Structures are given as C-alpha cells and as structure tokens.
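Just the one chain here, laid out as structure tokens, in the form predicted alone.
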Amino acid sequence: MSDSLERLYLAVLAARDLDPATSRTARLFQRGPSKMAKKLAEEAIEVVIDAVNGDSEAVIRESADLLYNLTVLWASAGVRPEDVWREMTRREDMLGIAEKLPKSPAKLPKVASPRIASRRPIVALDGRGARKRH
C-alpha cells in the first residue's frame, strides 16, 4: 500500500508543472492549497455518504479519489509519504496500533518501553482515556 501511495505521490510531483489545461494535478497546483483542501474535503464527504448508504463499490472509488487529493495536498505542503509513515511508526511504538492519539499527554497509557519486542494489542482511545481491545 505505501508503495502505491509513493508512486502516486511521485506522479503528482511529476504532473505539478504540466499544462493546467490538460492536467488536473497541474490545475490544482495552479489554484493553490485552498482549492486542494476543498477537493480533499469533498472527496472525504463522498466517501462518508457512500459508506452510510452501504455502497462499498462507491466507497472504493471515492477512497481512491480521496487518496489522490491527499497526496496533492501533501505535495503542496512539502509533506512526503515517508513523513506520514514515520509519524505512524512513532504512534505505533508509543501505543501499538491506535485509532487516534489523544490530544492530551495525560491521557496516554503508561508504557515501560517505547520499543517492544512483540506486537501490542490495538488501543482504542476515547474521551475517558485508553482501553484495550483484543
């Protein structure tokens, strides 16, 4: 999966300076980060609507659009896919695979070591702190 996103990111970089009349990517770069962010938000909403409607084929199609628009926004912001993977690894090292990190360090579970030899369980975080799911 990360390979595919890396290839997509490189394709976005390659298309950035093409003719906006023929390249959607170049057109997004020409219009700037606010247009990129709007397109990303639109795709996210479409994924949500299709998921709520139970249309898994549409969720797949719209998710691909969402990932494309995300990589365009990353490229515009100077964020590389490996930057995101590094952050995901940091979070996994801290909590195992987590749904989302809490905003407050006080809500983080206590861990003996940031690196552990075996895989840890998935950690689900909610407003009351951390709870483990098996």
Ligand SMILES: N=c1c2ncn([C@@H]3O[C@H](COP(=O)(O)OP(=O)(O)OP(=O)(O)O)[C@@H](O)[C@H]3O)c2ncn1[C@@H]1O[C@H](COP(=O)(O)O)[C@@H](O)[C@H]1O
Second form
Amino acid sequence: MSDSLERLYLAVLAARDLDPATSRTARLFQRGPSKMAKKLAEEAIEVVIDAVNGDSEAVIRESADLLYNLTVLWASAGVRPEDVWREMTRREDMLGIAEKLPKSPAKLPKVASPRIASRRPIVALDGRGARKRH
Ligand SMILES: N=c1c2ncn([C@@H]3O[C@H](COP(=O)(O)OP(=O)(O)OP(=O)(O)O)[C@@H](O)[C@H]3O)c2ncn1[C@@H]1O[C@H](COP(=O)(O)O)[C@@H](O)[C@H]1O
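With the form predicted alone in hand, show me what the form predicted in complex with this ligand looks like.
Now the complete complex, all chains and molecules, led by this one.
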C-alpha cells in the first residue's frame, strides 16, 4: 500500500502546478490548506457514514478519496510519506517494547533488537503500567 501512496504523492506533486481549470489537485493547491482540510474532513465523514451503513464497497471508494485528499494535504504541509512511515515504525518499535515493559524499570530488557537499540531508549514511567490495548 505504501508504494501506491508514494506514487500518488508524486502524482500530486506533479499536478500541483497544472492548470486549475483542468486539474483538481492544482485547484486544491490554488484554494489552499483550509480547502484541502475541508475536503479531507468531508471524505473522512463519508467513510464513517458508509461504514456505519455497512456499505463496504462505498467505504473502499471513499477511502481512496480520503487517501488522495490526505496526500494533497501532506504535500501542502511539506510532509512526505516516508516521514509518516518513519513515525509508524517508531511507534511500532516503542509499542512492541511497551507491551513487554515490566512494571519495574530495573527489569527493562538489557538489549533490544538492533532496530530498536538504534532508537532513543524507552524508559518505563513510574507508577504507570504499559498502556493496555483494547
Ligand atoms: N487519486 C486521485 C483522486 N482520488 C479522488 N479524486 C477526486 O476527489 C474527488 C472526491 O470525491 P468527492 O465526491 O468528494 O468530490 P466531488 O463531490 O466529486 O467534487 P467536489 O465537491 O469535491 O469539488 C472526486 O471528484 C475525485 O475525482 C482524485 N483526483 C485525482 N487523483 C489523482 O491525482 C493526480 C492528479 O490528478 P488531477 O488532480 O486530475 O490533476 C492523478 O494521479 C489522479 O489520479
């Protein structure tokens, strides 16, 4: 999926400077971040409504619209897909450790996996157990 989003992101960047009369993307850039945000919010609501109505085909269609409008807003905000993937990996590493976080910091794993070890150390917060995922 990340490949598709990355290709879409590049297509959005390429369309940014096209003629707004023929390119929706160029029109969104011309109208600015508040219009982009409004469209993104509208698509999110359409996904929610279709999901509540149990219309999975519509959820698929509206999710594609949602992801398109999200990549437009990313481009406008100077955010690249790889920035988001990096944050998701960081959370995955942290949550992975957090799920095994012992109550006492003294019992923190001595050596994390190479990928985790290269990240900033995770320290158990006193008095708080690992967040339970529901
Ligand atoms: N991936 C998309 C894409 N997904 C959704 N959309 C448009 O986003 C709109 C979302 O649906 P809505 O019903 O909310 O919008 P609408 O009611 O039809 O029209 P508005 O009320 O939003 O003006 C649809 O009109 C789609 O055409 C997209 N428009 C463009 N792209 C890609 O973006 C790139 C640049 O394309 P242009 O913007 O056409 O230059 C190309 O790679 C395109 O494939």
